[in-house]
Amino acid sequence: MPLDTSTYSLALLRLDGRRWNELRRLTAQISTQAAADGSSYLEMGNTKVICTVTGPAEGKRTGGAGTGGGNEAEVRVEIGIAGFSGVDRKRRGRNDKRISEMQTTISNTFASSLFTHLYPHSTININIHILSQDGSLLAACLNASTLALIDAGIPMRNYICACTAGSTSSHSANDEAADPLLDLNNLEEQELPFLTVATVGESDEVAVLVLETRVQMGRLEGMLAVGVDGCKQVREILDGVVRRRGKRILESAAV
């Protein structure tokens, strides 16, 4: 299909041909790992993530006390990054600060959105394996975790859908009139200020907001608005993945 340039100049297109408010190609599958209680595989552009969920399971007891979170289930997250996932091929250990921050963010997000009170003295383990990095890494991990938790049948309030939003000008440029961008790739994240936002379902309720770069206050509202709108687009895609999987299960059961 030829690109419609009637109302949009080619000079305004991004390096990968997208407009400012376009998501990259997002594809996902669920029930990809038969041995896990829930699993998913997700691609956001060239960022590729596998997620598996085990539990809820009774917490191991040490010294007569359970490690599960008391009257509520404890959500544990482990992230592994393949050495070939990035250009630099840097090995990251478990004590890496970046990984620890992502694990804490994901754990806190789902601890507040899952109905953990239904599983006292239990643990829910989320294991994320990053196969390829090309921007929006935290968002991809959150989206993959949502699908894996749904596949595991763990009740939650609604989908947690995430994406990134940035600005067309760096902080040093001091350009208050810079335009927002949706779903940044790795090259854009290296050059431009950006944030990661996650919302609950189709609402505007923000569950995660992570800003790791400096940006003028005047640009923040526009970036956040674009990010929330992108989360709604992601929600439609994730919901379609779940519905197609449910339809296949019903069709196979009817045979």
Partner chain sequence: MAITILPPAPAYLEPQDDISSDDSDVDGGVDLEGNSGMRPSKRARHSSDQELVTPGEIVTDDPQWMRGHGTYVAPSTTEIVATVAGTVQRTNKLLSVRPLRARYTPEIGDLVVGRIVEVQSKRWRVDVGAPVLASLPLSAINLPGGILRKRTETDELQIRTFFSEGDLLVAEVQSLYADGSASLHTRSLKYGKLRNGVFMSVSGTGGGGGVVRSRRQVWTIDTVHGGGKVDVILGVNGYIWISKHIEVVGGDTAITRIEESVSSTVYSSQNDEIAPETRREVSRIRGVIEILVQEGLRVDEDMVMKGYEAAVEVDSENQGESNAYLGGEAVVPGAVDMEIAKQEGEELKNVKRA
Second form
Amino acid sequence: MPLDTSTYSLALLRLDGRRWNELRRLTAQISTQAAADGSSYLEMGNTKVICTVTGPAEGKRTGGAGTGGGNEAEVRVEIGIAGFSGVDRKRRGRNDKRISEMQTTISNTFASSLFTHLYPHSTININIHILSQDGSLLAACLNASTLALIDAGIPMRNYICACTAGSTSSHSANDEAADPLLDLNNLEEQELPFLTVATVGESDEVAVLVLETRVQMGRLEGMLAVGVDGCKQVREILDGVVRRRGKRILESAAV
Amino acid sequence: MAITILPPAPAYLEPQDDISSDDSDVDGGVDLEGNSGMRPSKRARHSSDQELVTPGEIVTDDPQWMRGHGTYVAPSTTEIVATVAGTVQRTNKLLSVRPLRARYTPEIGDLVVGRIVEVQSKRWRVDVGAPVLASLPLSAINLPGGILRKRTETDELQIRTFFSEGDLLVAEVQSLYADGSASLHTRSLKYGKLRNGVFMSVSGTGGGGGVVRSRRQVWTIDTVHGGGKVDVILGVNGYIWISKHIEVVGGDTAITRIEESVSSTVYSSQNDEIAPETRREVSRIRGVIEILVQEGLRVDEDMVMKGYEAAVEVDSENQGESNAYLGGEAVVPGAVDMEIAKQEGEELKNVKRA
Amino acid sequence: MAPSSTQQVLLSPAELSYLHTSLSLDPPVRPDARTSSQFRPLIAETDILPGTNGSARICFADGTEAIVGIKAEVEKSRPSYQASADRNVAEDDDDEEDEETRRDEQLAKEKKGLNEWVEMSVEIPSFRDDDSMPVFMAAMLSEALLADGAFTNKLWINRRFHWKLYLDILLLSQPLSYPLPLLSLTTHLALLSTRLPRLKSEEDEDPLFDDDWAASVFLYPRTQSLIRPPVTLLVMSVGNNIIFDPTKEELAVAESVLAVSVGERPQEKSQGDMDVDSGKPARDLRLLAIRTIDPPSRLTPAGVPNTLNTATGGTAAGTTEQASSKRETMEEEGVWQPPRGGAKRKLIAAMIQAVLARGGVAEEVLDGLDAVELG
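Can I get the form predicted in complex with the partner chain as well, since the one above is the form predicted on its own?
Let's see the whole complex now, leading with the same chain.
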């Protein structure tokens, strides 16, 4: 449905006027909350996400996190989707399966990306609030978390940059000319198959890959390639945000 | 005006010439810049000699360098990669990256202010704002009755009489454990339980702002308006204690006697009589430090003294309305700013002349 | 209700005693040298979420921040409500003489809203939805909003449909100090900025709205006789001093804490009054609700005076009875004692007076919020 417009068939322009390989407007701010150890605010198109990081701090439950928590820091993620984030107001409980899965994905990703062995038996808490959703939810959460963790000064191997990629294959079902699409919005995500991919820094290493819709095997490689390329663009933008902030801090600090 | 409501600081926008379009400021974009440090600095500082790196960036691949904090060596290469966003510090053969903002990491010899959070059988766990709680063993404190007194079982049973949960103390980092946590000691006259004052915490050590390690972390201010002497203790971990100065009794008696006469009050939880003027000056100093943090300036003896003098100046300029509160109107921090700049300008002039 | 979150504020008995003594002086010396009715500067902005009918964000000076988003959806009114309205119409035909007055009455009655048309939810990080803190906050905020009974009438569309208003209140930072005033101010701003689409249909037909958002109507119309949403403030007392906008340290030594909800009374137009004040319309404030809040000070440990402290050369009490009896009788300067007992009636009256008085704190807060540019 999102691609059934005349503009797509004629000029290959999507609903919001983008071409197949264009990212939405991605803006971010770092250190938005003075009270938290690290914080960030990120917008991917109309998806708006706030992330705060607390820690590393001594875990309150020393008994429970005995085994794994002994030698490494534990990364705990909590996602809250605000009731006003969608077009219809919908209250989402914390036990929602989809939310739990996102939390686990993010937690596992950063558990391997951060240098957790530097902070044994402590906890790093990542709190994500979703203010508005318009597609690329998991990707926005990963990007915002990366920025907030950098703001908190927690050492990590590299940026984790994420974005979504989809395929027009359901629209042109038997067509060989199914194009991959970059950065899908909500309407496109509902109709077309898409995946979320996150890479490690500038390399082609994939840290996260989530595909929940059905797609033909042949399309997968194209989608992945476009996604990885999009992640590189995301990394440039995130790096720019961090550098600008760093420059400002250094300029205003007395030498 | 009893309540001041400020508009949010505008999001910092740089003219971008790549993909992301520029109408980001207006429609629905949320300006969520935090309160700290948005005002352009009035002090010209050369910052271009500070090298800024971000995580994943290769600092160097020269094998002669050894890696320090904030870096790691990619396996099977000689590249040193930064793990935090910060500035590169090169000392001798050691290459490290100092993060722009991070939790306090204890170093041996640091003077810290800490709060007891847990009492265990032979030691206390102390919160110093580090990732892991620090510990203060029973054997590392001064016991009343002289330094050479033997620790007995009664001491262990009465461990709470010395320090209990919630107590504040000033101590020094004696050593570090394998996991990076600190072991503290208070074996000196100047360390021990804190009273007669207020506590404040300053977050964000590192590249800009915050408490920096300097020559003197503890000093006394002669306050105005009859406030008397006020002690300021700047813990390197960002915890600060401001209190009324208590004269240490005894000038040149023998060492053992000093111990005995002082230690009777070292573990006291009872405050002495403190005059309202002193309390007001304590609040004023607290306000000065808050502003220094807000403006992203470093917090050390020098800056605090300058700030205090500036605050007193500003206060005296508001005829009649002697209010020590420095956060009220946006004008006032600016005024304090200018005072500090004025004094620094004079200093620079003196330095240049010299 | 003792807010468990503020128990996280650990202070030593020496600090508590210092703070308490400082705050009981005349005038009180606050840790940041504010006057007793001076608020800390806060940052406020509205209309930050274009996908909502109204939104606001407030950041306090201590770093806590909250976001409120308001969405409105058209909902069908319950048939029983409709039936009772119909029944009234049927009765009308019997009596001829009072028909006029009764119809007027009925029209006035018809626009009555129901409290269930407003749904409020409060989210505080690291608290579950059914924990006491969020539930209590939601109850207090909605109580203040619905207290005057006139708010829900704004949500009436026609006899078959009404607006269902959802207020989602998010606390973004950890609840370091009692978040009630922050949430209340943010809700107030969000309500002020809420707009509903303009109704184009007439009478009882299916509602049809103007697509042009610029034509939308404010929930709280910005007219001269503007009645603004309520606001809840936290007031505390130490000795005979009344202190506003307490920080978490100040709350820890409070003797009594009140949450006061203040609203505006619809003004009676009397020409005489309006001319007195130079242009500024007189506000008629009224008290909507008061709640006492258990100050966290009661849960703090008492200090040990030097005479009872073995470490300072005193002798400790032998048994616990001796210890507690000694503590009861001793009232030493410089030793912290958690406050016992309630607040005096006169003091509570004085606190309410300070809030409601003309030119008092509530008026200043409302004026300040008014000045925030909407959208």
